Each structure stands twice: as C-alpha cells, then as structure tokens.
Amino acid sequence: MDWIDQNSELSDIAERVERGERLSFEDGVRLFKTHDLLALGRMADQVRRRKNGDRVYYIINRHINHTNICVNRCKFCAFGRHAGDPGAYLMTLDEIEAKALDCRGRGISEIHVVGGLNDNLQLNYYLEMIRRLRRALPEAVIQSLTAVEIDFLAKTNNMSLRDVLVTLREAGLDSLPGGGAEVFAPRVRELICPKKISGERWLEVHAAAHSLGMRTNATMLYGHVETIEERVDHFVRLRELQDRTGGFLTFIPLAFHPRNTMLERPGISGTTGFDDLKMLAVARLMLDNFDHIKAFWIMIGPKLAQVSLSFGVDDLDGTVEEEKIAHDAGAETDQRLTRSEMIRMIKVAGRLPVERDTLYNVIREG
C-alpha cells in the first residue's frame, strides 16, 4: 500500500480496504468529502481487481421505451408527458414487436423495456408485450419494468407484488432493471418525485423479485438536491438488502441531467467529471457485496466511462441501440455504440473485453 501517504486523511480507510473490511456510514461520508480523487480511485481499483481482475464487461442490448405517458410526472424527469400533451406517445404491441424482430440475427442478448405509468394500459398489454418479445428473441434475457412499474401494476390490478411478478415471469420476464430508486431518503423524494413509491417500497419490490429467484439491478440518481449523507444512506440500505437476498447483479449510478426538467435552474447544473468518478469509486468501496459496478456511458459519455475503468468500474453497459429518457433531459451522447467501439474502448484502457448476458454469463472474451 505504498501508493498512499500514511499521513493522508484516507490512510486508515485504505488500510481497511487492503484488509477487505466493510466500510462504515462514516467512512462513506469521508470518502465523498475528500478531494483526493486519485487515492479514492486507487482504493476502488484495488477492490475491482480483487473481484474481477482485468475483465471489463459489456452487453449487446436493445432499449425500448414503450410510452412516455405518466401519471407521476416527477420533477427530475424530462421524458414524461400527460396524455394529450405534445410529444406524448404510446407504442402499439405491433410496433414493439417490430423493434424486437429487427434485432434478430444481431446478437442481442438483452431487451430492456421501461416507460411511464400510463393508466390506460392494462396488465394484459404488458403480458402480451413480454410474450411477443419472448417469441421474437427467444434467446434474449428480458430485463424490463422498473420497481415503480411493478408497484403500479400491483395497485391498479389489486394484486400482491409477488402475484404480479409471478404472472409476468410466466409470460417471459426474466429480470428487473434498477430504475426508480433515485435516492431513498424521504426528504429527497418529496422534493423531486413526491408521487413516486417510497424508497422502502422500491426495496420491497426488489426483495420480492429476489425471493422468486429473479436477479435485478440497483441504481441511484445523483447530482440534484441530495446530500452526501443521503447518498451514503442509499448505499447502506442497498448493501443491507444484498446481505439478506444476494439478488442484485450490479449497481449503476445515474448522473442527473437537468435540461428540460422542472429542476432546471441556477444551482442545479448537472454533475462534473470529478463528481461522476467519485460516485463510481465510492460505490465500489461501499457496496462490498455487489460483484459489479457499471458506468452507464449514456449518462456520463463514453470517454469518461472509459476513464472510470481505473476508478472501480468493471462494466460499461452495452450497445443500447435507442435511448430516450436521458436524451430528453439533455444527454448529448450517441444513442448507440457498436460492439467494435465497446471492445476498442476497453482494450485501449488495458483491460480484457468480455461480452456477457444480463446474468453475467460469458458469451465471448477478447
């Protein structure tokens, strides 16, 4: 551990990281407050190497956002619309199926479908959508519908979470994405998404999915009104659920983009590269029971995502194909990357590219 000054403010934490010990809430706060980004990155990189060596994962996937009509209209979201608003849309099942059929023969191993809470949609719409996706791409993992959408279906159909999940799984749903977590703290949710389910309910949905053997992702939307302490609390609560269930696959920090949202104002200008690398590194250090930390290049850009491979990250997500939610809020990245572009990013960083499926089964290396 000769890379860190023993007089450094982080030396005691670095020693615990070296020994593989769990970091405390107070440690997490200190990590976010430090300006020594390189020391933070080296600690996170040590954990990454311990867990994954030099392997960096990517996936060939397809995003579909089936509707932007949403009863919640969260203040941080530029994607949602009321029915009848300019730009509001709802894809037909035929249109969704056509997008999936277009993926045939292209090596797509994951279909990712999320959208708004459209109260004109019945459970049968979702069941038929998943059945059609399964028929169109029988080998792909269907990782779709956030915890918020699962809760909405449970409430509108007077069903338990478990019954909704079992019904969707029987239709072909394999896994849940991590969206809707935002920041768990009630204070934050009241300010940015007062109609959305609570942090406790989000955790309850994922716990229910885990109890059925479904693996899921976890996220945090950061860079808006949350405090450092609220970020760390979010990590601790994810870590506690992972201790109980072991059901989370990966953690994905989502950088807030304020453009076109109700939070767009002076003082809320989005994250910096320093913020993004720090978030990824602290996530790797705090979430010791998560195997993977993902840099979602759509949110932070492919160049910074590539740099993040030295800050605890072992996954760059995938080719995506089409993404609307972040781009409606001002994301300036492309909406897709090719397999060759992903591989080049990873190799130039000195790492081994590993194409995976949703569950981190290896499809090919190199």
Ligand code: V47
Contents of the next structure:
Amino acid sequence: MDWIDQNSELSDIAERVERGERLSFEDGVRLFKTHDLLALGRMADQVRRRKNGDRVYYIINRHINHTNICVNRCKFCAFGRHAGDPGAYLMTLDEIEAKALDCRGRGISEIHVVGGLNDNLQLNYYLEMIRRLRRALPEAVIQSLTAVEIDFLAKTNNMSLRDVLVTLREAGLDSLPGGGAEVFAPRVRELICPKKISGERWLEVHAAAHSLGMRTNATMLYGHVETIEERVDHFVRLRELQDRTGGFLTFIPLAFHPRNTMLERPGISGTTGFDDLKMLAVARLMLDNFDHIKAFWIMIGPKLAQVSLSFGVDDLDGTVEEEKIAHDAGAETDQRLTRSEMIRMIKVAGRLPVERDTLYNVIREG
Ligand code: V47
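Please supply the corresponding structure for the form predicted in complex with this ligand (the preceding block corresponds to the form predicted on its own).
First the chain shown before, then all remaining chains and molecules of the complex.
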C-alpha cells in the first residue's frame, strides 16, 4: 500500500478499502473529520478505478422544471412559490411539448422533469405530459418526478404508490431522479423541510419503483444544518436499500446554495471546495454497492467537478440546458455545457469520455 503514508490517521481504513471491505458508520464519521484530503481522495480514487476504470460518463440531457408552485415551501429552496406570488409559473402541456420538440435531432437521450407540489395539477396533467414527451422524443429516457411528487400524486388521488408508478410507467415514465432526499434524519427535516415526506417514505417510494424494475437515482442536500453523523446515517440507509433492491443507478451530492432561501444568513456563502470534494470522496467510499458517483457541475462548478474525477467521481451529469433550482438560489455556473466541453474536461483529466444513456448504456466513446 505505497499510496498512503503508514502513519496516516486513516491507514487502518485504507487497508480495509484495499481489501474491498465494507466501511462502518464510525469509519464514515472519521473520513468526514479528516483534513487529509489527499489520502481520502486516493482511497476514493482506488475504488473508482476498480469499479469504472478510466471511463468517465456524461449524458446529453435536458432539464425541464414545469412549475415552481409548491405547497411544501422548504426552507432551503429558492425555487418554490405560492400560487399568485410574483414569479410563480405553471407551464402548459403545449409549452412543455414545445421544449421537447425543440430537442429533436439533437441527440438528447434523457429528459429530466421535476417541479413543485402544485395542488392544482391533476394526475391527468402528469400522464398527458409524459405521453407528449414520449411522442416528441421516442428515443429518450424520461426521468421525471421525484419521490416527493410520486407520494403527492398517491395521496391526492387516493392511490397506492405502486398504482401511481404503474400508471405513470404505462404513460411512458422510465426512471425517477434522486431529488427530495435532502438528509433523511428527522431532526434535519424538521428544521429545513417540515412539510416534506419523511426519509422513510422517500426510501419507500424508491423501493416501490425498484420492485417494478424502474431504476432510480439518489441524492443528499448537504452544507446546511446537518451534522457529520447525519450525513453518514444517510449513506448507511441508502446502502441498506441498495443491498435489498440494487435499483439505484447513481448517487449525486447536492451542495446547498443559500441565496434567496429562508436559510440565508449574513456571512453564509455555501459549501467550500474542501467540503465538496470530501463529500464526493466519502460517498464513493461508503456507498460500496453504488456503481456510480456523479458530480453535478451545476452546483459545484465545472472546474471543481473536473478535479473531483480524482476524488472518486466517474460521472459529470450532462449538458442540462436550463436549470432553475440552483440558479434561483444563487448558482453562478452556466446553465448548459456542450458535448465538446464535457469531452475536453474529461480528456484533460486523462480519462476516457463515455457518452451514456440514463441506464449507463454506452452511446459513444472517446
Ligand atoms: O431535491 C433545492 C435540491 C433537488 C437547493 O437525479 C437545492 O440525476 C442546492 O434532485 N441549493 C432537485 N440544492 C434537483 C435534483 C437533481 C439534480 C441533478 C441531477 C439529479 C439526478 C437530481 O435540488 C432538491 C433539493 O435537494 N435543492 N434547493 C438549493 N438552494
């Protein structure tokens, strides 16, 4: 083990990583507490290489946020509005369809649609939206509706989770994105999103999707009121569900952006580069049964996302095109990257760019 100093405070964990052993809750806490970022990065990089070799994935995708009207109004969110508030919007089905039609012929393989909990919307709006997206882009994977929206549809229509998911799947829904997970610990949810579904319910929705053969993503919103222990608990719970179902595709940490949110305080300016790299590296080490760890460049910037390729990351998300959730909260990144910018970032890091679809099938290499 010549890649880590034998006197490093992490050398016992490094030995377990080298042997491919599962890390414990206590190991996760120690990893977050270390300041030895390079040792942490080397361990995560070793696991990344074992799982994905030199491949770094990206996708040509398009985000659509159909409404920002939301009854939950989470404190970390600058995107949600009450109906009638300035800036509140709801896209018509024609407007959504027009955005999808605009994607035709541009090699877009995934449409990512998420929005607020708008109690004026009936199940039929969602079914028709998905049918129209399906018709407009028959080749694309529709990754839409977070667990929070699925739960909302089940409750408002008095349906089981399974029935809602089956109905949406018949309309053309393929996969669920990872949003709404935040931090599972009840203490944190009480402080930042008291009206949102519990962590247990989020996991229940994903388990229901997995049981139908739908693949889904997982996230964690970090850098607000959560403790290190609550972060590690979040990993352990995701890892447990993944052991049971194997249905998660990737994990995406989301760096909290405070601007325009109810958690904005003088002097608080969001996560630091150290926090972001640590989060990605610890995720790679703790989530040993996840194939992929994604750096969402929209949240941490393309430069740090590129550096994170040496800290356990093997996926840079995609071209995105139009992003509102982080930008309403002060993100200063562009809203889109081109395919050639993605490829350049990956090649400069000495890795092999692989364009993928949602399920990580290879579309093109190099
Ligand atoms: O659930 C909300 C987060 C999520 C803020 O599955 C914020 O591939 C930072 O889940 N600062 C929605 N984050 C976006 C999301 C996502 C993004 C990219 C890829 C995937 C995927 C999923 O955004 C919310 C919440 O956790 N969020 N407000 C904020 N102020």
